[in-house]
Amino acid sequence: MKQRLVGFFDERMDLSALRRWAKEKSVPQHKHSFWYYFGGLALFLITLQIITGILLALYYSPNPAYAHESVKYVMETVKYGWLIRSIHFWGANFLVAVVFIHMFSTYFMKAYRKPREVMWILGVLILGLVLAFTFTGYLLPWTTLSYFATKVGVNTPSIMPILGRFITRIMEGGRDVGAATLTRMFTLHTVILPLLAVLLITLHVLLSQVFGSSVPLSQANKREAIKFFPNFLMRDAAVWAGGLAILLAMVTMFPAGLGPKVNPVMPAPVGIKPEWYFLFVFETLRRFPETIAIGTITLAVLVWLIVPFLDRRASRNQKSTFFTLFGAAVLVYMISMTILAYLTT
């Protein structure tokens, strides 16, 4: 059966190139190979988010009068609705964590160095998209917390000169967060961002096939490699199975909650905090003057984006201690600000 199926496609499309690719593709093996699995895991989680997202969209109504009720209906009435929404909720959290780990491991292994500069830029943009997904999806349940957190979020860019107010107005779709904002967030979350994500992820994955996995400079003399097909793919699949098992365990223990429906006339509750992945930005904005905080974060993101072009030593396959320290400083800052935000009431 398998032979006949392969023969069917081979006769029509000539799969010899694909067969050659599968036979020749290998993945380097060294003491840091562990980090290679996070890219595949991120791709797996994105697929899971797409599937659960489509299922949720079948019931969701992007209208302030029905949004909260439609999510409540999914959670309480739709068969296994609680499971699908909880997987989507926890999947988003896992995805952000996995993409962050993938990015920092790529950074510290200097995998952004020539010829993978474009891959790095695409990767950073994909992280931005993932965060945009979480931000736009946050308002959709139309709860008190999601409403007021989004209000803070959409107003943050207005501090920026020139384009700030324009960005805020575009996101709000009016003078305040309301029906237009909900429709815009829903459109962004389900149409615009997925289209962009498919484009960027496809390019990122294609480039990773062209260049293969990068070997860290410290392991450059190691020549060991394993075949991608089937050995590495089976290892990858084992990681996905383990990841999904942990995700299901979290879903069982802590299913996604649904707060009370928002009443926009009421004052914002005290002590609202964003999700864990935005806490370092939140704390930075709270501790420093807004203009300085926004300016510094924007500059840091730009530097992060073009780091392969700044780190000339890595491009020449030389150690670049300065950029390792820079990455470590960014990581320490993000973690410490997140902890501070958690501890501060």
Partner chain sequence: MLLVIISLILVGTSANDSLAASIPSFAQRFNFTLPLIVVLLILMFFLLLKVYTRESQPSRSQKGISDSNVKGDGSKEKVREKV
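Now the other one: the form predicted alone, given that the block above is the form predicted in complex with its partner chain.
Nothing else is written out below except the one chain.
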């Protein structure tokens, strides 16, 4: 029966070609190979977010009158509802951290160099989508903190020239954060962003299979490799299991809470601040004039996006100290601003 079943699908899906690919594919091994696992871990966490997000959406009501109560119902009444929401909450934080690590490790290993320029651009766009997921999902519990933090967030683009005010109006859906904003955030979070994410992630994964894992310039002379299946895949699975264990430990020790329901007519709480992954932007806006801060961040993002085309030395497999220092400066700035925001707010 097993052979007949495999034969049935083999005739119609050409599984033999997939088996040949799995046998032939290999992964380079060197002292920096550890960083390869973060790409697979990010994919695992995205899958986990999709599963838990679907389960939560079964009970959620994107209406200001019922949004908070629906989340409360999930946490207090639905069997294991608190666990699913906590996994979704902490999984989002874990995912952002892993994607940032994956991006910076890719950058410092110069894995964006030719012919992987498109892979790099897709990766940066996927990071942007992950941050957009966290931003659009933040308002959905309709708590005091999420309401006023979103209010600050949607108004930030309005200082940008030309399209700034338009972007703010699109997110708000009116003149202020309200019912229309909640509906739009829910639609973005559960429909539009997932469709874009599936498209970009699929392309990113396909290109990674076509070109394989990039070897750092310092390890270019090393030709050691291991088979993807089953050797590397088993190691990948072990990393996923470890990541899941850490996530479940966070969930059980610090289950996600639910703040009080928002009262829009009340003043914003003192000391309100965004999640940790937006703190460097928050602190930049606090310490510099808004126009200069937004302009500088926008320019830095554009440079980061097209760095494979700017770093011509790396494309010729030559050492590029300037762009290494640029990446280090960006990383140090983000970390220092995040720490500063925690200490001063």
